[in-house]
Every structure is written in C-alpha cells, then in structure tokens.
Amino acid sequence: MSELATHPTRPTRRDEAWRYSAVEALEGVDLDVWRDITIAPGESWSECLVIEDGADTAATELRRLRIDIGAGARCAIFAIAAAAEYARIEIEVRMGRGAHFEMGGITVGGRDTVREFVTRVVHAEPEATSNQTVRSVHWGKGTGNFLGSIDVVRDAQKTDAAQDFKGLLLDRGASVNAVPQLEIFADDVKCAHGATVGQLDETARYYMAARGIPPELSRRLLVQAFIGDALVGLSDDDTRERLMRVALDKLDKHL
C-alpha cells in the first residue's frame, strides 16, 4: 500500500491531517500502531467501530485502519465516536478494481470534547465505487472533524466516488470542520463531495411545539433523523438501532 503515508513522528497541527485535533492529547500514544486489513478478490468484509461511554474508555482513543479492498470485493464501516476527550477514527483504504468501499460516522459531545474522522481513499484501479456519510452533532464546546481525502490515480477510469458530510451545532461555542478533498489524475471519472453546517430548524421545532410535543423530544426527534443518514446503508436492524442509541444516549445527558 505505497500509495498510503503514515506519521512516523509525532504531528502537529501544521499536518493537514491534524489540523483540528487535540494534538496535546497524544502524549504517550503509540502513532504507530494500525490494522491492516486485506480483503480478497471477490469477498466482502464490514465492521463497526463504536467508542462509547465505559469503564476501559480512555481520555485518548486512537483508532486507525488501512486497509487493502481486492478487485470485485465490498468493504462496509459503521463508526461512531461518542466518548473519550479526544476521539480520533482515521482510515485509509486502497481499492481494487470494481471494489466498492461504504462509509457511514456520526460524531456526537460536548463539554470541550474533540471527536473526528479522518479518511483517505486511494482509488488505485477502474471501475471501483465508494461513498462516505459522516454527521455530526455538537454543543457546548464540543468539536466535531471530518478530514475526507478522495485519490484518483491515472488509470483508474470509470471511478464513482462521493463523499457528504453535515453538521449540527446545538450551542454556539460548539464547532464542527469538514474539509473534503479530491485528487483527480483520471479524466472518466464521477466524483462528488458536499459539506454543510448548521443549527435545528426552528420551523420543524415551531410545528413539532404546536403539536404539543415537548421542547427535549422534537429535538431528540430531529437530531435522530439527522444522523439516520449516516446508517443508511447499514442492513443489520438491530446494530443501526445500537448505534443510534449511543449516540442518542449522549444527546440525552445534555438535555
């Protein structure tokens, strides 16, 4: 995997890739540790990765994945970071040809909290397809990241790729980065990316109150639909429903 750079020192925010991060939270974190996934031609592999509320979650929760789709194979992650002062979920993926490579994160906290994803996705062959859905949900000071690095490499003809990533702030000193990237060498290509921040939509809350529901449910409410999109593509009904609910279960120590 050439194509793909690690951090062999320690970074600071001068790096692209850390240029919102808690870096002062990495002191004494291996940076050097990864999975390395391969998956062969042809199969399909998916994970979920939750970091959540519990007794062995750390201050600093570092989690980072490279890993290797084989032509015609299927890689699907469903993360969510919903713990952890400084939470970081980085991935970097290289695809084969007519590989496909799914992506849904949410991010959720508050108090001075840092929760992100960063991605690469090297698109090293044709024909392969991949789609990343991030949402983010914030207040207090609480900052949520997306670093989104989309690499089309000259012969990788016939490439779909997308990425959309929106953010939610509940309190005005929360804040949410999204800085979506894409590489282009190929010229038969389709490649998208959209990035949007914003606050609750008065009007569906004004109806939602008129209606007589309570101000903490139509917001609950809203932020539930809001973050939906990000497990979409998850068909497993009751691991979306998990990881919906610690997610929600976060949204509801603040209001």
Given for the second form:
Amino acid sequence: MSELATHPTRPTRRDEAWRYSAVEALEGVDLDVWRDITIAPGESWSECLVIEDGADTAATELRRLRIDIGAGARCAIFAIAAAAEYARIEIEVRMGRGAHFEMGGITVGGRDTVREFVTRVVHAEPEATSNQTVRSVHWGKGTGNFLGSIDVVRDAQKTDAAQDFKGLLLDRGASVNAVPQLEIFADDVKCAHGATVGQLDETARYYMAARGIPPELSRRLLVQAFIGDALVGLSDDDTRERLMRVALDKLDKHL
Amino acid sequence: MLQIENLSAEIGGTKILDGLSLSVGAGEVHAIMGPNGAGKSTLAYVLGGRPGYEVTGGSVRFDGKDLLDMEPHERAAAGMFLGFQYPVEIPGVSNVQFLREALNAQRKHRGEEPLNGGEFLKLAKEKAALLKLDMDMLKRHVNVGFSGGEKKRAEMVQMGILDPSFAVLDETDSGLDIDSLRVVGDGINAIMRQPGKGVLLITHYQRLLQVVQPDYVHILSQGRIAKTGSADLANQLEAEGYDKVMAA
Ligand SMILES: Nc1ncnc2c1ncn2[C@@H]1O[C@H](COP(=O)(O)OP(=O)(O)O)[C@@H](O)[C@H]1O
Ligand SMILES: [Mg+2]
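For comparison with the form predicted alone, please write out the form predicted together with its partner chain.
Next comes the full complex, and the chain you just saw is listed first.
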C-alpha cells in the first residue's frame, strides 16, 4: 500500500497549523503517530520530551500528543527540539474543571533546520489554568516556530491561560515565527500572551569580555539565561540540567 | 607597567582621543580628571578594547606587551580590569556564576587550575565582606535591580575576586554617598595599593582622592593630557575649576 493511500491529504503550508513547517520533509513520513494520554481527575502526570542527536534520529521527527486532563488534574510537559532537519512537537490538550497544564518548550538549531511547537489548548470547563513558555534560539538559516492556539469555550469561566514566546536570533539568516491564536467564548477569563524576538545583548557580552569571559562562553551564558525561562516550572534538577545540556551542546557545536 | 603613546581614537568617525600619552609605573596610582565629554570614558574603553572604539594612531604597551593587539577577554586575563562608569545588567545570570566563570576563564587562559565551587564561594565571601556588600546580593542576577551605589560596590567586589594587576576605574565614585565612598575607597586601596600593581582612577571629584591618594593627577581635555601634577592639582581644581587651572 502506498503512503498516499494511507494519508490521502498531506498538510501544506496553506494549513494554519503547518504555516511555517518544512512540509516537504513529510514525504513518506507516517503522520498518524498520535499518542493519547488520559489523566484521571486529581492525578498528576508529567513528561519530558527530547529530540536530540542520536543514532536513530530521523531527518523528520514528529511527536504528537493528545492529552485529556481530568478535573483538578495536573499535566506538565517540558520539551526540547534540538535535532532532525524538521522537528515538530505537537500537543493537543483538553482541560477539565480546575485542571492545570504547564508547558515549557525550547527549540534550537542552525543550518536550514525547522523546529517547532504546535499546541492547541482547549479550556473546556471552568477554572482551569494553563501556562506555556517557549524559547527559541536559532542561527545559520535555522527556523523556530511556536503556533499556539487557546480555545476557551462558553462555559469555561475563570479560565486563566498564559502563553509566552521569545526568540533569540544569533545570525542574520535565522528566523522565528510566533502565531498565537485565541478563541475566547467565555467572558470572565484571563488570557495573556506575548511574543518578542531579539539578538544577543552585545553590551552584556562586552561587559563579560572585560571580565575575562571569551565570546563563545558569553554566548553560552546568555543563551542559558534566555532558555532558562522555559524551565522555571520544572522542579526536577536533573531533568532541567539534561534539557539545558542538550540545548547548550547544540549551541556549542553550532550545527 | 602601562605606556600609552600618542594614542588617537575615534567613535563613529569622530575623533575623541587626539595624541594622548601617559605612563603608569608599578605601584603607582594616577588620577585622571577632566570636564564632561573630555574623552575619559573613551580612554577607558579603548584600553578595554570595546567594539566601536577605533584606534587610529599610537600605541599602548601593558607589561611590555602590545595591549591593542589583544582581544578584550585576553586583556582581562593579562591582568587588566575596567571598572565601568555604568555597570551592565545581565538578567538571568547570577553574580556568583558570572564571576566564577570569569575567574576560571582567566585562570584557564593563564594555564592555571580552575577554582571549585567551595573555593570560589570562600573567596567571594571574603571580598564581599571587604566591600560591605551583603553576600545575598551576589546570588542575585548581575546588577539587576541594584542601586547606583550597589553597582559600584559590586564592581569593586568583582575587582577583588579577579585580583587584577592594573585597574582602570571610570568614575567608580559617582553615585556613592559619603559612607559608601569611604568603603569603596578603602576597598580600592586594599585590593590595588600593592607593589606590583597600578591604577588609573578616572574621577570628577577630589573626594575619592582623599581616600585613594594619587601619586599623579592628570587633566584630560580635548582628547589629550593637558596638565600633570601632584595630588595638589586635584585640590586646586576643586577650588578654582578647570578653566582657571588650565589657563594658569
Ligand atoms: N557612542 C558614541 N558615539 C558618538 N560620540 C560619542 C559616543 N560616546 C561618547 N561620544 C562622545 O565622545 C566624547 C567623549 O565622551 P566620553 O569619553 O564619554 O567623555 P567623558 O567620560 O570624559 O565625560 C563626547 O563628546 C561624547 O559625546
Ligand atoms: Mg565618562
């Protein structure tokens, strides 16, 4: 059976959720890789997703999660996309009453790689809270994307949803795209989103140089400080260090 | 230990330093005074190798080496410390991390072993105490949320930890109240008033010079040293102002 028969319609850049994706890299890739997770009411579940260089890392790496967070349950995901020509971490979340979703995401990459987070958070019931923080650091002609949609249904009063993106471009040819999409049908709702893009603070780098810190190290320290924001909600030190190391190793190799 | 000869420099094509010569021997403290815009900070940055400050003529030798040929971080490793008029904030990086990285980068450059966490903290505590800066301040991000005076004290704690052989201190006294001025001045003496060390102290006020007594005082005007004298020159400036002293 051919790929075409299994997936009659392949995404194109005209599809909202694939706007900045390397859709050409999907050729022959099985898209139907959704992992379904159900978190029972009151339970906690957390996961660390790492796309890093390894023997079995493919040219295209997809991680697709569908998560149902029961009433009063907590879900925390910390993730990094640091390898593959095209890496996509896609998370769909449905939140019950009083549930909490915490997401910290990092993309890093150079050459002409594309690495992205695509999230859809549905506040389906009242009083749920969600917090998403994504930091993207790119160089060469690398691209980082964060497409995050937040849907608040009519009954989901007292929703508190936050989404924060910052991009750091180390070279002129690199780019980041942030596409927040808010659909809010309830009226008593707090919804915050922010997106900024910048470059390394050269004044800070000179200050560091004046104290003896060479340029590669000042870059590393500033990038570490920058992506640290995405890991603030992560209480496990080992996991935080691991994610940080994956990001900084990639940066140091500058590939 | 520092010989500046006929140094000229530009910022964005505008000539700021214009044939400046100055020599500082080991064990000496030289004060540089001068009106706003005279080029004092420019001199400091040129010595520190700041990008954008283009040397168009002259030479600077530091311990016999060509200073202008070194990268900024190499100058620091060679023993040069630049105290900033406006210390820079670095959100997300703690003072402790910053200074440990800086000290160990310098040590590595000189082929010395790095200090471990415990050794470093001991040193940092000692120097923070010297400048009467609360150790908790060093756990905070570099200069973020520090008052003007705290930033200047923190600069001197940095200097204490890095233990340079030569310090260029750009208006380290500005923004300090009387008590802080004393603490900072005593700190400079403790760290830098040593036989093999030299200091270039840029200041507007003679207040600091009462604590850190200079061997020479220079007036920088229009991009060069216009007058040199003993510590007395600072008193004279304080009493009579630049115009009168320069005209004399
Ligand atoms: N970044 C800059 N671009 C252009 N001119 C500058 C810049 N920085 C300083 N200058 C000019 O250089 C001259 C000397 O400045 P500066 O060295 O800061 O003086 P001082 O420290 O003695 O007050 C001033 O005329 C100032 O306007
Ligand atoms: Mg100045």
